[in-house]
Partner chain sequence: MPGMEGTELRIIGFLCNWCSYGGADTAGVSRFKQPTDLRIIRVPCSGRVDPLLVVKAFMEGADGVLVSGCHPRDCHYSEGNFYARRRLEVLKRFLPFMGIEPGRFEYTWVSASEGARWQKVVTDFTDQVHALGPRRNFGEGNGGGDIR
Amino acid sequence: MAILDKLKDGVQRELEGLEFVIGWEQGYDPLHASPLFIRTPGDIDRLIWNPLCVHNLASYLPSLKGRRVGILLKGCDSRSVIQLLQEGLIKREEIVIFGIPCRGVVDLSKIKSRIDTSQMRAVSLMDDAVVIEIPQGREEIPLDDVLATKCLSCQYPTPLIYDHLAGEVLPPQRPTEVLYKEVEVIEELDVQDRLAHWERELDRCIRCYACRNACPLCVCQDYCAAESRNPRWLSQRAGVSEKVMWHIMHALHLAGRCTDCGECERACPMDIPIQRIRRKINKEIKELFGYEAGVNPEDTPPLYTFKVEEPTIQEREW
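Structure of this chain only, please, in the form predicted on its own.
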């Protein structure tokens, strides 16, 4: 049975005991998928699964605490759920998880950089390619060429937590050494060059907070420091120093919590490589505390604990 058929069958069996199931449906054009809230058996036919299903649906869960719902999760998405469970922001008994082994999703900006999608007539997906029909003919783009950045180093193609799994468990298919490759390139720069690099990148920021709004772990949006006036952490000035301040603050609030789902970078309208900042902090957390966010539901995030002396830091020897 195909993965989509298994998903539909599982949703059909569980739907009666749930308020709804969150999945994906065809979006406003052939190249986009949109979140779908399945409330009735008739909605199940709208469900889709393919590499265009890029959204991390776990972002909806904190606002649904107290309601019993179902959700479709890729491997990277499942890490967000585990992190939310660790922090007590959702309850496991309230969620039915339909896990999907995933070989990668596309980065639509990479497709748009190769072809004028405004003229597309249809999109079809093969195992290893995206085929787009335009007036001039068919453009076949290798899937590996347009995969999202997170997929190029994915170590968890199979969800780490689920009630139903629609397919076979997939082993990691990407080498671990590429995970922090982009971070290491920036680390090789001296301090002044690093600052200049990030000032150039972050100067494009329009402070729309799409990165915050898309993040499944940014759960204090109603009390966000970016919009607080008492205390006043940020002004409304549009200079690069204010933009850098916002992104540093945002990244540090996610220290030890970011699951590398890439939603912040995907949502950014200015194509800022925000995920590299998160990965740098993830790298430091892993080296200092041996912790990777959203992997083990029984773990406690390192910044949620206190030790007089950390084994890897050993302040008394300084």
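Can you return the structure of this protein in the form predicted in complex with the partner chain rather than the form predicted on its own?
If you are looking for partners or other molecules, they are not here, because only the chain is given.
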């Protein structure tokens, strides 16, 4: 049975005990999927599963605490759920998880940088390629060329937590080395050039907070410290330093919690490469504390605990 059929079958059986199940459906054009809330058996037919199902649906969960819902999760999405469980922000017994072994999802900006999709007529997805029909003809793009960066180093293709798994457990197939490649490119720059880089990139920020709204771990939402008067961390001034301040605030609030799902960057309407800011912190957290967020529900995020002797911190040398 194909993955989608298994998913539909599972949802069919569980739906009765749940308020709804969150999945994906076809979006407003052939390249976009949209989140789908399945409330009745009639909705199940709209469910889809393909490499365009990019949304991390876990972002909905914190606001649904106290309600019984089902959710479809890819491997990476499952880490967000584990992280939320770790922090007590959701309850395991309230959620039914339909796990999906995933070979990767598409980064639409990578497609758009290759071809003009404004006139596209149809999209078909093959095992290893995306085929897009445009007025000029038929474009076949190898899937690996347009997969999200996170997928190219994916170590968790199978969800780490689930009630039903639609398919067989998929072992990790991607190399780990490439995970921090984008980070290293910046690290290799002269420090002044790094500042210039971020100045240029972040100056585009319009402070729409889409990155925050898409983030499954930004649980403060309406009470985000970036928009409050007390505390008043940010002014309404439009300068780039305020924008940088916001992005550092977001990254630091995620330090030791970010599961690298990439929703922030995907949601950014200005195509600012902000995921690498979080990845840099993830890299340091991994090096300092040997810790990866969202892997084990029993862990404590490293910044909410300590060791009396920290073997990896040599702060006394200064």
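Predicted model only: the values in this text are computed from it and were never measured. In this text, the rigid core denotes the largest set of C-alpha atoms whose superposition between the two forms falls within 1.5 Å. Positions refer to the first chain, counted from 1.
Once both forms are overlaid on the rigid core, the distance between the two CA positions of E19 between the two forms is under 2 angstroms.
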